[in-house]
Amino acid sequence: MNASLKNPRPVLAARPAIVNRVSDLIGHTPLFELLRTADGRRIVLKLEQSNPTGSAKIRMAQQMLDEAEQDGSLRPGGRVVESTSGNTGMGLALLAAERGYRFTAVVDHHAAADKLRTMRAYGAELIYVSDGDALATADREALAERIADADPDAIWTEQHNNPANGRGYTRVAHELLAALDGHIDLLVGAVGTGGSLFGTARELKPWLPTMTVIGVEPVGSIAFGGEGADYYQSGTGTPAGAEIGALVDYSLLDEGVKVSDAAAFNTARYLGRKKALLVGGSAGGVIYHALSLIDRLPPGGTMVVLVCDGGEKYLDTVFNDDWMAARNLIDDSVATELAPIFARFESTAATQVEAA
């Protein structure tokens, strides 16, 4: 365990009791203790769905716009263009509405329908690259670049290669340091652009140099090697044919693992039914793997899992029996696998309460 911090901890500004911009509600997201053992090992979830738009990605959307304004590339009344599977787009759409910019989202039908509806509700223009529901990341990015190049008032935020993406998660690290007093042994998160996991890890490492960083991507994603294949997890991974973004920092990665759609989605469904906690499909995959790691913690150790969005956007997909069955994704063996893990630690917690 990292017992002490060598450097002064960053000062975390408190949120005002009353705010006058929706973006002032970004951050200060809660921690949820999912499991705790008798010897104090625990899994703690950083619930980023408490942000506006229900996702961590509004943090990096804010940072990308802040830096574009600071360097003069984004001027008053300008246009923001981005290729998005939804969460980044929702963040940019909200911020564009708040700051008076036009926002164009280049999307495909792989995105959850509620994410697309939300972007429209904020006034975004949606441009589709395909009619089917396949993930079309490379096509989206190529079109976003062309649109921005053709408009002198536009910028392409290019989330996969924009360093501001990673810097947008500096506050996540500061919030974790403040809440956990610098005790983090394992940090686990999904890897899509790489911004959330590696941006958080990079900021934590000066204080927690022995912390282990574990990335999770879908089976079929190529960032950790292997053959590319279609997958349904949204907003994560790197599909075949797409460029691995510059923010995927292998120097910070201790382990990279793959989780199937079935394992990810059925874990999310299990948590909804057994823990009253709705998380997104890719977050289900991260938690699925995290549960297998708890015995690697030292006594009293802490594992932090970055839960980048909630499950409310996936009621028509992950939490829809017909949608799951049509894609052969319902797998009762996942619940059979998870139930004994929770039973083991819930019985421990009950014994501790009785003893107290």
Ligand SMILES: Cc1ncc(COP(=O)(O)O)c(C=O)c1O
Second form
Amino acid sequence: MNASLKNPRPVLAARPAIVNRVSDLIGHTPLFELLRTADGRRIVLKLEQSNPTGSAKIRMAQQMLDEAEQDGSLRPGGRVVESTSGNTGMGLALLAAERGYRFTAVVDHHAAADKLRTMRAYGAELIYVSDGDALATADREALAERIADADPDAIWTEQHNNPANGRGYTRVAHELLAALDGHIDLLVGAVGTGGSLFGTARELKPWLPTMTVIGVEPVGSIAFGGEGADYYQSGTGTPAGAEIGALVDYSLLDEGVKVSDAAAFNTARYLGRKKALLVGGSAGGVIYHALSLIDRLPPGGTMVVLVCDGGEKYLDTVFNDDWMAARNLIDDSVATELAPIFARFESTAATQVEAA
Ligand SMILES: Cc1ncc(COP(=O)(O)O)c(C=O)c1O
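Next, give the form predicted together with the named molecule, keeping in mind that what was shown is the form predicted alone.
Okay, now the whole complex, with that chain kicking things off.
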């Protein structure tokens, strides 16, 4: 069903031609049409890597700090503490530098090394929970809480349970409504804290009540049920032992699916080579699943895929043959699966153009 605009659309403030704070560059991220069929169905990617720090998460970092300043919990010269796999921390680190706060990131070695280096470049203090490279979300959160509790000047932004996280994506919804003229049939995104997918979906729903919302998590993540197991997709999912975030709103979710590391990473690698588009591992997983949904769109229908970050942060992992091979993650069958999907629609679209 092609959902249509019900209410007057929100007004989107234009970006000034010249800005004087880096955070003024947040938002207005581009849309990229990954695939279009002859009958006008299309998959459109919202490229959130165009934000400062190269990910969607700086939007919620900004909202969490704005609300903490407004409610008085974060005072001038104060300290911000967060458990992070990198992208949230990079956003908080940039904003803390801009606003004069101290930022302490509680991290593990599962995070991409470049994300950790970037936080340091913005002046953040990094505290590791462990020496190994296992994902240690639950330990990180416990330590972040303890550090903030012990310091009267500190707040723990607690991204997994902070409603400001979801509200940080209100503008994503407004940008999509404006750019797509209010037509979105399917919204697909990765689910970690749930802030980006459900924050966007919640704001879109009053305009698009029939829009279908599909969440993607790694195989081994537990938000959509099933057994917990290790996974390499960074930033996304809920590992066994961690609490499912309060932002994961099952009432807004139509379908929750799991994608393996191999499918996610080989899709990201395929897109780099065949479409000149570098996306991160979680986005690879979301796009892998999105491509399987194309036949569910009605003629003229639009699917929006939220791309959390770009591939540049994963050159040592997803795009490194040795790293992939050592973990038995190289899987050529993914390219064999994806190539005919693109070929099928590229040829029908070309035929239509020739016929026109
Ligand atoms: C690369 C990446 N993908 C997906 C997500 C999941 O986003 P959310 O926490 O909004 O569900 C994150 C969150 O940090 C991330 O860093």
